[in-house]
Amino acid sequence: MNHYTTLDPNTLDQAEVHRHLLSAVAPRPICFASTINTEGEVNLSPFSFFNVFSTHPPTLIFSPARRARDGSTKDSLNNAQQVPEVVINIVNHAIVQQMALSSHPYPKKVDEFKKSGLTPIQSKQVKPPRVGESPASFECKVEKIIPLGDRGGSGNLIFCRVLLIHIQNRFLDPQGYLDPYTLDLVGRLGKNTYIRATPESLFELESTGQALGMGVDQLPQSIRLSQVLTGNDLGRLGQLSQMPPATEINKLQESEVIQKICRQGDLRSKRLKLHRLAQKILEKNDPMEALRILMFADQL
């Protein structure tokens, strides 16, 4: 049985709420935002309160929160209010240290492009420059800003309409789309922890937009309550659109592997061994064959 610690954010101070939220809601993509004020001063800052919220119209939102110590606003927000334009640059591992350097609290007139050593590239439709080293950059018009409060830690949602997209060709796959296996993206977790999307850490799930999965609730109780199968195993089986036909299940009687299992031990032992076999088949990405084995075990 799982045990929980339950917290009421209204009884915690801002720093505690900040730590719990940012540790749990992770990893978060990073908006590396370049902005400019009416005096032509450029600011470059990273924000992990960021995501894509619409593709029609194409809309990105990031949120520069007020500083916890005094509730003051950041230059990125002030600039976006003065000049409603921003370039959102994507961060990969190749520039993560320079990104971190740009997040230091430099005085207002300091150019973070120069401090970080990153290359400003003139944008085509907006005034702020984009980061030349970024694998992808989005020139945006700021459509609206929604403040969420006036205290330290209060966010300010900046709605950004994408006008142009710039992508380095070396990160495109043969179909012309960004390739997650070569992007080497970086995400933010809690505290000072980041995550790197290396090829070894990536995995793919079967598409959920095709055949409708029958659901875990349609599996026999003996499978749902298996002492071997995990929740992920059951979820994979539930993505199948239908149960295997009885004729296919009965064919397993001819399998030497199945026959060997069925000749040894009591009924419980046989079923456990068949469930372990089905789990190995699932690991090889053959859920229908795994379900056939599980259904055969259920009929013993």
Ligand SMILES: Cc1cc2nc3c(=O)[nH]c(=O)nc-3n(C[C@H](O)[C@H](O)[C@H](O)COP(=O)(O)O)c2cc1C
Given for the second form:
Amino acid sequence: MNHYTTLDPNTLDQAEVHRHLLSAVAPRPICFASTINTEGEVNLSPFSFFNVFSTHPPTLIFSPARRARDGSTKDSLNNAQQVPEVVINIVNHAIVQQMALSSHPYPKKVDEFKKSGLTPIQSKQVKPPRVGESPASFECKVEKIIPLGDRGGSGNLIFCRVLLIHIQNRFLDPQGYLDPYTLDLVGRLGKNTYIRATPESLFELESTGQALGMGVDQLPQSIRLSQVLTGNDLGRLGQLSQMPPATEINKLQESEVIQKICRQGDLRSKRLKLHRLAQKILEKNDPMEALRILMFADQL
Ligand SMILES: Cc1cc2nc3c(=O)[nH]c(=O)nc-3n(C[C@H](O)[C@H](O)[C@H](O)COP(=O)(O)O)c2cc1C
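Having seen the form predicted on its own, could you give me the form predicted in complex with this ligand?
What follows is the entire complex, opening with the chain shown before.
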């Protein structure tokens, strides 16, 4: 049985709500936003309240919140209101320290490109420059800004329509798309924690294509209530589109490994051993063979 702490945000102060939300909604991608004001002063700041929300039209949204300290608005928001153009640069591990430096609250006139030592490259369709070191940058037009309040912590959603995409060629895969294995992307979690998407930390979930998974509810009770199988194991089995045919299940009687398991112990221990074997086969990514073994165990 899981135990929970249940919180009502209306009874917490803003800092507590901030902590809970940012620890749970993670890891978040980082938008390194370059903006400019009417006086031509450039600003570069990171924002992890950020994501892609539409690809037609291509739309990214980030949110500079009002400062918790005094409810004042951030330069990036003020700039986007004055000159509705932004370049959103992607952050990988190679520029994470310079990104952190750019988040320091420098006065309005200070150009964070200079402070961080990052290279400004003239954009083609908008005024703010892009970050030369970023693996990818998006020149955007600000379509609208939706303020969510006027207190410290209130967000301001900046809707950015992508006009132009720049990608460093060395991060492209042979098909011409950004390669997650070479990008070395960074995301923000709760407190001061970050995550680095190194090749070892990446994993892939098999796409079942058009085939609809039959669902965990279609598995017999002895499998669903297994003492061995985890939720992930059941989820993997439920992604199969159908049960194995009876002939294939019966054929397992001929397997030496299965015969050996079935020679010793009572029914419960035979089933446990067969479930463990099925779990190993699931780890080797053969869910249909695992299900055959589990169905065989069910029919013992
Ligand atoms: C990784 C990272 C993510 C951040 N995300 C946000 C965010 O989503 N919203 C926000 O208001 N501030 C965020 N900040 C803080 C701003 O970057 C910081 O307040 C910055 O000084 C704002 O600059 P500006 O006033 O020049 O716009 C983040 C800081 C870091 C280091």
